[in-house]
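This document starts with one chain, in the form predicted on its own, laid out as structure tokens.
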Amino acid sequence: MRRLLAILIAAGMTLAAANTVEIFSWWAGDEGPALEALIEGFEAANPDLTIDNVTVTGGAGVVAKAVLKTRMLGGDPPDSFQAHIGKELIDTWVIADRMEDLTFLFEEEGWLDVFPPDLIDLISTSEGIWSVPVNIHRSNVMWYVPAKLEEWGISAPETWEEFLVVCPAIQAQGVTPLALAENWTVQHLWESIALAALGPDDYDRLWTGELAFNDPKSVAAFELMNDVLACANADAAGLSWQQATDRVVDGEAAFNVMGDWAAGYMFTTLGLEPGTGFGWAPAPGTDGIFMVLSDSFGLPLGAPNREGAIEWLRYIGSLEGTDTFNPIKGAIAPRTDTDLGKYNAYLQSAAADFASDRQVGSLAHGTVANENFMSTFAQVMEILLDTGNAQAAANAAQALALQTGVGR
């Protein structure tokens, strides 16, 4: 009796095992929503299936990819995780050989007919596909609430240079010019400050190692970093992105610049409307630049329930999974084929502008440098807010761009 009844235990863990789908990502709190919507969808259209939502919070999701390597390195992955593609998925676990080709489900799918060329090579080499993208997002955004900013006189800048000198006749209104928060932000600002600074171009080339970061060129956007940061607010390293938001939301700043999750969290978690609520620009010296990322998700090997992974893998990638996480995530959809009328005012502008601008990667997002070099560089980050000294910054950036094999 007692065997039969372990038999019939086993066998029921079994089975639950078969039916549950654990997933692996940084998306909770206020980013929770769009992920959860995509599970019910997901579950609605998998009866059979069952998705445990494991969730690790932390902005950029540093905090999840630490857990995220213990797991894996231990050989205990989930059945699929959230990764930025570029970079920091392929250099990280496709080059270690722990992940599984999906051009089968590609092309099952006909995916390779709707989602743009540029983005399927960021997930590929040439040795396969190796993840599936659920949003484009953009990282070089200025956010900012248009009637305050009549309050005060001032416009959105259209360039660092006059942000430089608007900041004195904000902080005379007692008023905080730019909200910061923790460091994985002031890299967010950096890659935007850069941008500017060098132009696409020379922005391209620090990733090919064609331009060193301690090339003058590249010095001159430290200083420029230097400057802007006096005009931050001193607490930043005790804040989350969302609680900078917050404060250009109640008026205690005049801008953020952040990605366009921001304008998910000020519309799906605050109830603003795009254009009065809350208004945007490009990061200053960006126009006509999309500086681009995206989340995707992928299939390690030794997924446990690897059938049920290719099905919310399947159902991510279509276009219901698609409409049903964008809008509500604050992102672009990165297929083709979408139905804009689903989204807001700031993403269909979002979107016209990722059909027309130039193009460029991330670097907090994983878009053009290996993970290492990626989460190292808070350090130099940190340098340069301890010492001010960009010379300094900008000669360990290139030291640990040659120690990561940045370029090569």
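Positions refer to the first chain, counted from 1. Take the two forms, superpose them, and find the largest set of C-alpha atoms that agree within 1.5 Å; that set is the rigid core. This structure is a prediction, so every number in the text was calculated from the model and none was measured. What changes on going to the form predicted in complex with its partner chain:
- With a cut-off of 2 Å and the rigid core superposed, residue 307 has a Cα displacement that reaches or exceeds the cut-off between the two forms.
- Core-superposed comparison between the two forms: the Cα of residue 382 travels less than 2 Å.
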Given for the second form:
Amino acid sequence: MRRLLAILIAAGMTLAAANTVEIFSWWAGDEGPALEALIEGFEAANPDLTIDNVTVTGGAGVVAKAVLKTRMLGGDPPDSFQAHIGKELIDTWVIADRMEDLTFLFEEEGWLDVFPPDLIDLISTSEGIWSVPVNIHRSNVMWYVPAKLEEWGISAPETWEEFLVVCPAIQAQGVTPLALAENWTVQHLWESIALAALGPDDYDRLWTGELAFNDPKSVAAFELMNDVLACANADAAGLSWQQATDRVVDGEAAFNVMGDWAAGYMFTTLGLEPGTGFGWAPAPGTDGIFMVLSDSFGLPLGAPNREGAIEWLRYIGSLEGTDTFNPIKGAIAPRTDTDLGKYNAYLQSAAADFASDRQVGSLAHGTVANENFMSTFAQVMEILLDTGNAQAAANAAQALALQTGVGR
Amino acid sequence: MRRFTRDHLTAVLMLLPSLIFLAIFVYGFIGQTVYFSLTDWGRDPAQALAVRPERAFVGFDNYVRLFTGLLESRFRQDLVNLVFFTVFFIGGSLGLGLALAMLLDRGVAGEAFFRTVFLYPFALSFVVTGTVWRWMLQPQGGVNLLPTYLGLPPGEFEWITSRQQVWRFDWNLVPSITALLVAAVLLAIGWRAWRDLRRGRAVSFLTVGIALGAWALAGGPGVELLPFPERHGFNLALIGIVVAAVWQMSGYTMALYLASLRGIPEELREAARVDGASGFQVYRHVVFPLLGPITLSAMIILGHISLKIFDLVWSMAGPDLATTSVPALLMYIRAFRANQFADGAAIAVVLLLIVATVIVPYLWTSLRGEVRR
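I've shown you the form predicted on its own. Could you give me the structure of the form predicted in complex with its partner chain?
What follows is the whole complex; the chain from before opens it.
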């Protein structure tokens, strides 16, 4: 009897293993419900498959990516894992020959026609297409509370020069002009400021290696950054990005530059209405430009359940999948044929901008530079915060770009 | 020549499994890490995470870059942070632990209660301690609000987010400073040998010590780390981390000291008092010298905790705040975030060497002591 039971259990386990798809991501906490909705939809559409949802928490995947690397080095890949599109996907995983080409899936599903070509470029090399994007986020957004601005008698600045003019007036009222948080949000602010100071063409040329970081034009961006930092809170290093957003919502700070997951946080977690509870504008000087970052899932070579993982990718790239996931996540869909009625007011405006704006890639979120540059760029920000010396920071950035092979 | 008996065979067989495991999982991996630190693993992104990465041997390149490279100033500040953190952490834990132990030793009412209270923080993990103290040290709340309960203005210090740096020095002076410290130790050993009338030994130690000291005082000619001055110093942001670490570990040193104090025979103190020693003199000349061995043990235990500190800093300040960073954090970031596995291995080896300089002399003297017995 006991032996029979053991055999049954063993059989049950192999059966379960064959039909389980292990999904590795950093979407827990505030972002958990969106992933769960996606999984629910997938399991309803594929009754014979179950998802093993493995998440490692930590903002922007700082811990999850390390865990993933040890697993991959140890020869234990999940069936599918989350990766930012752009260099973070290509220069970490694709060039190390760890991913499977997904061109066949894009052709089968007709995705080449519904995903924007610029986006497909970011997940492709000459050898293939390497992941399925599930969302689009915008990095260069400035957040505020309209009622508070009225109370203080200011409006959202359209350029950083305007911002620097109103900065002392805001400070005089005992309010922080710009809420900032820990180091990566400084990097996040830098990319918006650099984009404003350089314009989209020169900004792009930074990442192809055609424009040096210590070129006078780039140094001007670091100098502008310096001036803006003088308007930020001194205790930034101890805050999470949510706490910086809270400062704006609570009226302790006037503005905050953060990606549009902040809209998801204010809408879903804080229950504020877009347009009245919180307002937004493109980060100063970046009107008409959409700084893109996006999460995607890929198929690692050696995935234990390759067939299941392909079904998962097929679902998350489908219209049903994106429109289930994104309204909850607070992101817009990567597809052009999405049903905008399911999205809130902020997301509708972001979708309109995405369709019409010039697109550039984000540094802080892995789109334009490899992980070595991106991670060590924190050191450049520390040099700027510590010394306030724009030229020194620019020189360090250029040395870093040469050492890590940016644009190669 | 002794015969190889059954007993010997049993002993060898019993020891063999642990020897094999140690050889593979400790020394084998140390060797592998040292090897990786001498390669360029990670510099070419295509090889960093490949299934079979090609690693080229580059000698001490990575080490040279860490200590003299323009971009690696964070590593150097991390080392400086580590030294300051270790000094204040060990000093604070020993001082506070000793003070608490002496108070409890005087037979306070409810001693068992206080002993438990002081020991409890030790039972927490550093992550819990770090999270709690992170909240308490927020500049606009927690500890800074304490004075307001007395009607005073709130504290102004920014704790972990402070960017102030004091006791600044040029990194180029490090070889000279190190040489001076080593010279001081050599001179002290030489002086002792001279006093003990072991002249030959004394002369050699004194000569090397004087030569090294002279070289250092001359400004360390022949060694230039950086072509420009680079300032490092004590970041005041570390004070918060030290406070949390001392809070956690001082109960433990208290327990060590209390046990040691209880082990001092009452007769000794009585004899001192009969000889007319004051309360302070009893401590100065009787109790403290007897606490020497336990102090050394506590320093070794605290020292290696401190040199490897990672989780406390991570949970209090995060991995990216350079002002409070330590080499163990940088090792993690370089290896697993920037994919620079060779750099990570080199930092790991530097850490191992630092810990070894603390542990090995201790093991050496204590093992020699045992053999003599």
